[in-house]
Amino acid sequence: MARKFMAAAVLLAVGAAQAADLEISVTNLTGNTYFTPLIIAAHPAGSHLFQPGVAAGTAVQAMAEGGDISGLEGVVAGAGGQALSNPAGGLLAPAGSFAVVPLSTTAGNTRLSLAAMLLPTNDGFVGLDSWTIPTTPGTYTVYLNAYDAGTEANTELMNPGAGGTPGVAGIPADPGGKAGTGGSGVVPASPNDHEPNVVHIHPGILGDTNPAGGASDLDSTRHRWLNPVAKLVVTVK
């Protein structure tokens, strides 16, 4: 009996050691690109919000093409993880950041992931895939790249009706109001054969300087960006 109690005590101690009290903030490092509502998740090592080099599922597609994180919330819940949804309280503007938010993880949720659509893009998103949460107290800074979901061709054409239904081509919005109209398309909308059909590093925006024509509806002098696009700061208590 004593051995059983000792074994139980050891398991509880291990579980407690895996839990962590975190403070999290994110800064948008771009000049004219907005982040849709973020999802930040603590989860087990074997689960993912997305994986580079792997085809995007429906939840990733909905997030990357329209900013809908409800499917990813379901993925996190199904894995036994914990999600912070929309900590910025809406769009995260260029050069903006949100106030530090707390996250107390439970045992086993040792990895941290993050995702949010980039506007204006066809299917670009800022992402962090399964980052190991440090066990040593301190402040940790991670710079985040933009990914392309590989689910939609990067036409760079505005289409206000695109965001509500995954698979409908086009950029749903430019919150900064700097996009043009009348573009012919950087690439054809179909088939999407100018890029790999898996999650990959986003090639960035080409744009042009013709607000009423040209190939793109995006402005190359305003909308172009390079990686990294965000800074994540995690404080482990």
The other form holds:
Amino acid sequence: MARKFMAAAVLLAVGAAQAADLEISVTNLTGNTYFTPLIIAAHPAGSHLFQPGVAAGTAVQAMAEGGDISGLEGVVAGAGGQALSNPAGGLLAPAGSFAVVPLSTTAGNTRLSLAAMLLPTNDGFVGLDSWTIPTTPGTYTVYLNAYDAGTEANTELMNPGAGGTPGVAGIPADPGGKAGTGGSGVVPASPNDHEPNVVHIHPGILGDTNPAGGASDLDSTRHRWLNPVAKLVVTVK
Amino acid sequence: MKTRTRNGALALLAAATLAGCGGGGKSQLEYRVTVTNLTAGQPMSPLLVAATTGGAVWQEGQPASVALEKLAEGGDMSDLAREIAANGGVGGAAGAAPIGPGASETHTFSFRRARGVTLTVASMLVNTNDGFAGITALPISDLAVGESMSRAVVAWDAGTEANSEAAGTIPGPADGGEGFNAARSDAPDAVRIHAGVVSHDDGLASSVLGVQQRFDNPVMRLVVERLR
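I've shown you the form predicted alone. Could you give me the structure of the form predicted in complex with the partner chain?
Below, the chain from earlier opens the complete complex, with every other chain and molecule after it.
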């Protein structure tokens, strides 16, 4: 009897390694920074949305500079993965979260990754790279850090709308409406040689206290953050 | 390192929560909790340590309770300790004095075996408006005797008071200003990760804080050992 029960438990565990029913939620842990539409993907080991220490491709650049996840959706599809796109239905506000969403993974999609641009930043994003999805049922919490795509200089200057185009300097929007204007730029827009041109941990926002001038258009009392910037909760059923 | 040992724990919690605790029997669980203040210039208010069964004491993205607001704005944990007890807290311990930068403190406490017991630790970063170090609902009942675990504890912003850093608004030694104030002056009114302090040395002229009060995560190291 006991032996039979154990055999069943082993079979269940093996089954979970092949495919899994997940429930996912994300909370924005910042005070004044918004997340653009998230992409959350289950995919095979060895594939990635991004990799720290590796130069961002065009798909990561488009996400980090302008919040466009269509390129990353293509990356996931190409790897045989499954993408959960825009689960928050738009921006995820500071301290906000979205209703738990289900994701049923298919065999082989054993890793989970996540990305979304942080607004207002030049090319900052919240990220998770290839987290191994647990096979034991339970609820798992992962705290996520802010990355810098390394593709655009952190000028901290607003460039409404236009700044979201890959390769165009500037921050496309501050949904919270707290950014200023008239800054001189924290660093020159070009060349982007004040940072490594690979994905790295974001150094954070400098900002200043002058909404109509100074070096930065951002506010040092509002737009800064410390890691972690998000909480991911994954329930393995 | 300061060491305090209290069997049966914090008086505030003990009376209400240790019903059925005969004391000393083989069914007693005993834990040793050690915290270290990892900041450069943020003394931490007397530590709340509690074993709880009532779930999380705070929730990221949600408004802080008034009891948590009192801890985060003024370093006063007494209401929070009472609330934990009323919600089924099963034992705990509490610090008697602030924990200075770089200092450690150990508490040993025991209680009768209970399923699903979790640990909550909280302490104000006293040179902030409403920042606190803490971890809540950390599962500890799976620890075997002799086992230990450690956690890097981050700083939270209670979201109850704007981070003005202005003179008269910070109760710690950098200012000596106001502690708890029932008005909620921050937006969003929600517990979140603290963004750190800016300080007058970093361009916020109206700040009473200096470079020595700046901090980064983690701000505290927590070690939990099960003794029996």
